[in-house]
Amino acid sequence: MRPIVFILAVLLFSCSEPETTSTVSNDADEAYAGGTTTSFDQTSKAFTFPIANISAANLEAHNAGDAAFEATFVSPPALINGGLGPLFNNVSCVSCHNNDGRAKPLTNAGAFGGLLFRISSPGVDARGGPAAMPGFGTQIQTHSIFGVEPEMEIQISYTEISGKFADGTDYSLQQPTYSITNPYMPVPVNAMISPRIANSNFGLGLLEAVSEKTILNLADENDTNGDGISGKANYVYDFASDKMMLGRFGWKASQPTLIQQSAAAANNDMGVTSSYFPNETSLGQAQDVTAHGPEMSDEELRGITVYLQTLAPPARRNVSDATVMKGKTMFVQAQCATCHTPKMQTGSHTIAELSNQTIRPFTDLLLHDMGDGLADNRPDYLADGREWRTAPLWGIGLTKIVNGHTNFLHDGRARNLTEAILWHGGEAENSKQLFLKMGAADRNSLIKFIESL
């Protein structure tokens, strides 16, 4: 069968309306990215530490959840973790989130890794979310247990795109092309497909603790202040409450809570069922999905959730370095702080240690139009095919130390932070143009500041 080729674009940064002040403060606590939860480790394990102020009881729960997060699932029947598949992308949570960091795309996306592909039909489902593609559901699975066909294979290739900064310095971006081969059934021509790289896990509990009011106060959907930035909230279905809730997790803010995010990942990525998602994902192949109960217990699911809620964000580094301080000024002048809100306050959380913290995640958790260059053309609840959630920037400078690479953006196409910025468009077009006009010293300072986060 002739390969089906599609090209998509993605992002690292999006934009948001500023908080009360859209500047990067010089207060003495600036290094404390997560308030009193902050970890000051800077090694390859920097993303794996529990919050610094964790109680003894929550530390015990954190460690139990860590074990569940690292557990490898196998194909049934098996006495332990026998729920893998029948279709899946990977065999454990940690396989995609190595050291609780971000994944790197593989040239062969059929290999085990942290890159997956969402798929859907035009239109929406009964709850307003992406409509499942007949035969494939809402996520492509490239692996399967014995006796079941994988849904397809996907290969990645890149085309170089050259350009110049205003001072004449050359740059190059790589545009990915994804080729579908060996689908177990024909892929409909109207399929909407979007790549998604596994992101870092730390600080998620703090983001969950930010009040809805705080997030909505940052929104300006109709750009009433005329600054070209118009962040909006995504509202998505929450299975526990059977109602729509503010979305805050995932590349398009398509999950409302960490427990639902965890359950959805187990189901889609590993084919593991739970009380949240009791059905297998193999919609197109005849499988007996009624012969067993949930393959992940509520206790295991809660454990993984607590583990994610209590992973500490790493501290900022080199806060007083002269180049970093200059870069902080350039960050504001380029209007990056208007998009990546430097500081916010958490509200209350069931884990008391996360409550009432001053945090510095550099995100507003809102959706923004990032232009045609970054469009995947696949809606996700209220997020249209050009809109993405502002990516948090905290900890980004430790990616190379923790994960051994500097691949960023939603599918890992950017080979460094400079390339990530240059993929910006839409509401971030002006910031990109300001970056293009900077001299080499100012660009270097800006990058050094981002690397300090």
Contents of the next structure:
Amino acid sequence: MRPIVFILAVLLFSCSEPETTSTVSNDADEAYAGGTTTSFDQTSKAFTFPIANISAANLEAHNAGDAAFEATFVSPPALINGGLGPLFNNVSCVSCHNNDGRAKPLTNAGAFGGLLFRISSPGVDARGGPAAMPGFGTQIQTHSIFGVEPEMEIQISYTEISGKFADGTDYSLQQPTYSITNPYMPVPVNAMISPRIANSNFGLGLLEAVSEKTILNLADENDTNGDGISGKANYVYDFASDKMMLGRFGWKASQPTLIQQSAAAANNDMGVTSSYFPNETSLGQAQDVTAHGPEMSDEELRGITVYLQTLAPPARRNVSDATVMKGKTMFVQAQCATCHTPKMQTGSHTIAELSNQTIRPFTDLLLHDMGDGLADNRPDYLADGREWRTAPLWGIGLTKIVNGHTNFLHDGRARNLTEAILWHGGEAENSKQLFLKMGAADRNSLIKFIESL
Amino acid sequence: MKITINYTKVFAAILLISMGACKSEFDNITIKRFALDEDQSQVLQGLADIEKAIITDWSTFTDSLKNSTKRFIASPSANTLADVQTKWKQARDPWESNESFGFGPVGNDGIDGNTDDWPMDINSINSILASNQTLNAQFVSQMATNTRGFHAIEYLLFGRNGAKTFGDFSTREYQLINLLVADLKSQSDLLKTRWIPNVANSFYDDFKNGGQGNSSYPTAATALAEVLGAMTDIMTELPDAKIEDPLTKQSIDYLESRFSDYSYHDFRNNITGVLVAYSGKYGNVVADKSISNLVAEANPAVNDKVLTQFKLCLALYDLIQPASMNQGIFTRQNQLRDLQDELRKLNQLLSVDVTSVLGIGE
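Coords for the form predicted together with its partner chain, given the form predicted alone:
Okay, now the whole complex, with that chain kicking things off.
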């Protein structure tokens, strides 16, 4: 370790921590990723537990929402869960979020996986959001009820890109290419298409409970501190208040609240309408646009929202392991913690159990330029085509056991954590370069630390 | 024939007999953590072998269903239809016994969704049948999960009211059944492949080797907790959803296998499947060491209580006659309510007492 970096690391760890910090603390509560809400299960169900401090009333609501989250929709009319389609990506929430975890991209066109694609025209809509592409809207539905054509199929292929670490160790990254087949109408050449993999669901209520002020305190849009890292808040349209609000959820922080996120997913992913989004996604197409009325009741929508709000973050493991602790130092030294903010304090929330918790989400909920390699070139409100919200890292080490894979990033292209780091660019280019210069032992320590989250 | 049962007396008798088998009271549960990792590994080995046997049975019975389907299509008759319907039920049995192993590839590889999504989409199936859509394996592979698997096949084989005769089938129904059964068979083979030991990407090895450094499971106890979690999941779902919804709504539409009226057997297999995982016994496959053995070593009273509760639940279950949930939700409501209560007690024993005794999930 270089002396200056070592001294810096010592200083960082010895500082008394503010509410929001980019250091990784050594306090005894470090395992408690979600404060007193934390779950300690380490099985494939690790992401599925209600917050540990949940009240009896909220547990009842959580369980009702759980059932709604798992509900399979069918084409209407139907006594049970009629409302699927006419266009959709999958038939239930849980189909993409198995075990409340993250999906893996499936390469065959026509598969029912957890990877979807946003689409838009150049420019913005009346609210500053993505401009809908005529005939397609803002999301591509690759499936449909029988008798209606899916909008298109999308095939994924990968090209290997090889490289070397400074110590000569080889690595390879897979660059995805998406090919459109069988569109129901020609896709305009200026269409902007962005892949998005289904992400894990836990801890979202805690992120919703972080105050706007806390998040904005982390922002440095013009990089006034000169560290090469900015951090920009996204402001997006909130349908409930008819106002612009801080975006928190989704790969580009394009949803302000969990209820809107849930309603949008029901509508776009399953073709299920609600009071939030009363129109079928096929509206405006020559295909079936029959309005079926709200197919998800407000009660069901609230239930799903409470369910998501009250899924507990899993506890960290192996926090005192020597390799993990070394990796923690590497994490700070490589400036990973500058964006993947280790520790925050929640503010107040309508679910009292989420309020005033010390949480360790490893995100700042802000947008960062991630470079050309990850760019989708599709703006989403204030997020430009190179910017992505810092992905929370809590629970990431349990992905293998929960979902049976280790694919990461917004489209699941990274096959492991090492590849995920190596895809970083833009504001994270320096961090990536530091990672490339690390020896095998240090790289291993860093990965072990991330796996402990 | 009207069957009259003095249910209260039978219930009381079973309860007394069962409780008499207990060796001690349970006011104070003694917690004894595993002394030896070998004990846990032995249990995992046994459980892995049992799951392998269940999935092998599922694959075998699904293969029988596939062959019977071909015979039915080649020579439709009352007999060949009855045979394929029976084979559907036989394939269903190991699947519903498998809920205690509802983790790993069955969910992550999409097998559960492709096999047992519910409710099935009747409108879509009817639309497909009424169309000129070319029916082939490629088309089936792109059908939504709610139009594939057991319940789509069930709907086609038994009909909406369970009264389908061999003369009711159209050519397109034959085609679709044949394709869906082949798809089901491929799902069973996919799962079977993942539970083969000593091969690449073997989940059998991953599970069995819990705690040995080359597994997704950091400790053997974590792998055991996985099974206990799956056991308690189905012991929650069975009374609180599978039975509760049709019973409360008084509608067979909410029953799992309503077209075949096989829900009764589905539910019983759910219970016996949990008992299989707990006792380490499935047919001729007997684990050298089971969860029951571990519990008995740590606290024999708890083990006795669990086994007694299993007996009670199954005895209560078998009193629900005739063996039809399509009827039972209307005619045996009180018995089903009592059964729900006892299943919840069993779940409590598994999720709290057993978990505590084994020192898992703390």
